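Presented below, as structure tokens, is a lone chain in the form predicted alone.
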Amino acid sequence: MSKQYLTAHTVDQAHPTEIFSLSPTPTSLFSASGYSDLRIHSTVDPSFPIQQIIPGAHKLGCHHVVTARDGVGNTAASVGFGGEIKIWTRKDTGWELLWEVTPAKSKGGDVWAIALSSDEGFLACTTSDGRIHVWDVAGREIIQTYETGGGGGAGSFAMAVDLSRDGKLTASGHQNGAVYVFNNDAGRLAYSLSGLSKPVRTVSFSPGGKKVAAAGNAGIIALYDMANGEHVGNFSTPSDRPAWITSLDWNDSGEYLLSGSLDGRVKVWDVIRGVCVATHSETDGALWCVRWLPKNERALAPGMSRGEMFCAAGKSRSISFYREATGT
């Protein structure tokens, strides 16, 4: 059984440049590019206009942009190809910078993936080296520092990254194929995961945790089972050469996985039952990042709907809003 979502609007050129990275609030959409600024969507519009820019937020570019899933929507972090990390703030007049990780402050490698709690708590970030940092968002420091590869530095480029909401676990992906799971509050590996023999770009936590999925370079969504490490299944569609899977979403009851990928397709995926239920390729461009907009009881404005809704960007400067056909 099929699902079926429409198109609710394009936001043409939303950007100068490709687009690596999309992330919501209750109300907004945080959208990340090569170009210096960071930009907010009013998500509570039907025409999705842009609330504020943030100029030269990050000079050389920005590749990964976080809010808090769940979150109340008052705290973001990106990171910029400069390798800094900043933390924004909401405020009523704006978003503005609240504080900033310098390269020589990050203790490892280049930064690259980051991802943030649902209590805005803590802050997981990857560097190059295959290390792995929580930062305390309010201490400012690191608080946990977790090695890949035997210590000092040594292990594969860590990718992607994730907290699941409660905080307590953080699942690694890398250019290696690995993916690892710690236990954040024992500060110690939890699972080192099986299923994936090529690059994973790419880690999301269930809402509840009790699952992780990862993909990347094998164009196959690994999913385990968090309760023992397990390898419960695989995702894919048949092709002799599958693209390259590039981001992971879970929607707010964990009954399906959002993926986007380089062949421009963005595809609803069924957990229980294993299998695409919905696939949108309006782009013949790459897919950098595919987002759920966090669902609202009653529609919040003439237009848009009570249903699902999720978004997605990439290579086309252009960000892609759906909505289910079901809603009213």
The other form holds:
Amino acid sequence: MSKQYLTAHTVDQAHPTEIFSLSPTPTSLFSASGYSDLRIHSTVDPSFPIQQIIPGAHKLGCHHVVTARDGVGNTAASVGFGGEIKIWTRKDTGWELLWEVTPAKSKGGDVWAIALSSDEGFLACTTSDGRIHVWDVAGREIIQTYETGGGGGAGSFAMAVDLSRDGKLTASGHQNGAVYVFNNDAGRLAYSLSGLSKPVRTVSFSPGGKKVAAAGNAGIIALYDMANGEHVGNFSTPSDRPAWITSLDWNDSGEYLLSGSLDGRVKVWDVIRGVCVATHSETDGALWCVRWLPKNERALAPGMSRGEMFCAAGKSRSISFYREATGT
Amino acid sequence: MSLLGLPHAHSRALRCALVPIPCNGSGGGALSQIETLLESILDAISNGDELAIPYRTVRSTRGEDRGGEVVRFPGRTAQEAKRFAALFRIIELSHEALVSGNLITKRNIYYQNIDMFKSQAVVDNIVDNLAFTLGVGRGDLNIVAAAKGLISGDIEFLMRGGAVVQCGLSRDSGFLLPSINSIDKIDFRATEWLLVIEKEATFRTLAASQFTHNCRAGQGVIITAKGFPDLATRRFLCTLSSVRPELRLFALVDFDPHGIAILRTFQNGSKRLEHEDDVTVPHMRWLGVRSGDIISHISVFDDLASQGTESQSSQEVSSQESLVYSEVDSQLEGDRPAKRQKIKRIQDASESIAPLTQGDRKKAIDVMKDICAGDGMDLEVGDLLLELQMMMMLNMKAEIQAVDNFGNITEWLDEKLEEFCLH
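Can you now output the form predicted in complex with the partner chain? The one shown was the form predicted alone.
Up next: the whole complex, starting with the chain shown before.
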């Protein structure tokens, strides 16, 4: 049984160059691109208008912007191509810079991927030499560093990171195909997960933290159980030529996984049955990021449905919003 | 037919493309400066004073003008005395070369006094600093780097000594690029474009296949500086484009941070040799290799590469790889005997594609910073920035050979040159 999603709206030319990252708050969506500014779009209005532009946020462009999943939506973090991390906070007047971690301040290799905990208290970031630093956002200090590959910066480039919503686990995905899960309470490695022998570009915890999904150049999605670290499944569509998967995201109920890939396809997977239930390939060229929008409980503007929505962006420089076809 | 046999006016009429190369004008300035310097040293010797030569290093004085630096003899340390001797020797050789009108190579200087200079780098440094101190270019001292660049194509050089160099003769290896100062006139013939290629191997492949003659976009010339461009090649290109502004200049470099750095050195010059004039070609255009040239093939590369090097990790992966094989098969369109060879070529291609190293990523950031520090972001510069971002996002680099191995580089170049020559 397939599900139907319809294009709800497309924000054309949302950025002047390729869009590399998207991240939603309960009422808005951050977008980041090869251009220096960050843009924030309202997600409670059917035309998804620009709410705020933060000019010159990252001089060399920005590759990751994150918000807290299930969070209140008062904090965001972004990483620029220069390796600098910026933490943003929401004030009555809009988003402003809270503090910045310059490349010199983060130990080891250049910072790449980041993730923010649900309570917006912790920030995990990966480095090009395979380290994962965990920052205390309020204290503005590194409280934990996980080494991989034997330590001493000998690890494989950590291309992806995620924090479980309860903040107990950190997962990292690496260039050499490794996926590691760390126990944050104990401060040590919980699982070293095999199964993908190619670069891992995205890792994502299920909302309950019971599973982690990982994907990348292998073109398949690997699913692991966090109770025992077992590899419990692979998702793929045998009829398609495999393409590098760049982005994964679980919906709020944990029933569906969203994936985006370099061939421009965005797919919705039924996690229980392990099958692809919807495919869209309307975008022109590579997709760099796909995200579900949080379910919205507040009053909606006319024209907004209560059905679940997701968005996708990449090479086309536009942001496409899709909504579930409710059939009513 | 010998050009030399014809009276000058005739040859111009017969070959309207014969372009004279202006003689290097400021050389006289360097000569008089050096002679003044030598005179002051002679005066000092006859007066029994300490000997001193003004000497500023490119690196120490950048940003702040700390003029008045000198090297003394006998000096305060033995090291300074040695430095004086080396500097004096180079000034003497430069003087000799300027008076006689000959060129001397940096390599030659080194080999004449190996014990004194210890390494080629010492000579290179002193020569550049001397030129910087005198406010002239290296070429004005009649000191040149040993020719490194190669050229191939239907173009002819009339040397100042009267010799003729025809670069269109069928020779796989191409010709050593002559020093621009030694060329009197150039016969461009039907040359419409000039392509600089980073890789010598690709240059040789194209030279051997007579690509410059058979290209669909018209006749052209190919040049390689064998990697990072030397001053001689850059000056050569700058002069060519100034005497023939309609000549289209292109660069073909690897899809990696160094490739972009090479392109930018041709376009904007290098930091170390900022004091050199007439060595940039800002309008040189970037033909490739770009992410778009390889991105559509990478999953196939990827799978075939792992086929060769890794054991199968899971059932699912292997079933997908067989799909890739059938994909490759269908592309072959019945070309059965070539099939094995084609797969072999794709495997070779996957070797020319690799993940970025940590050093590559640092270099990419440096080049991006350099790009963003410049004034104004035009379309071309934005394009460079985006491609560096793509390298970092894909975490992948690709050599020029990747394009060749996947398909056929001459076909690819034909398409690119046609596309670029249209705009």
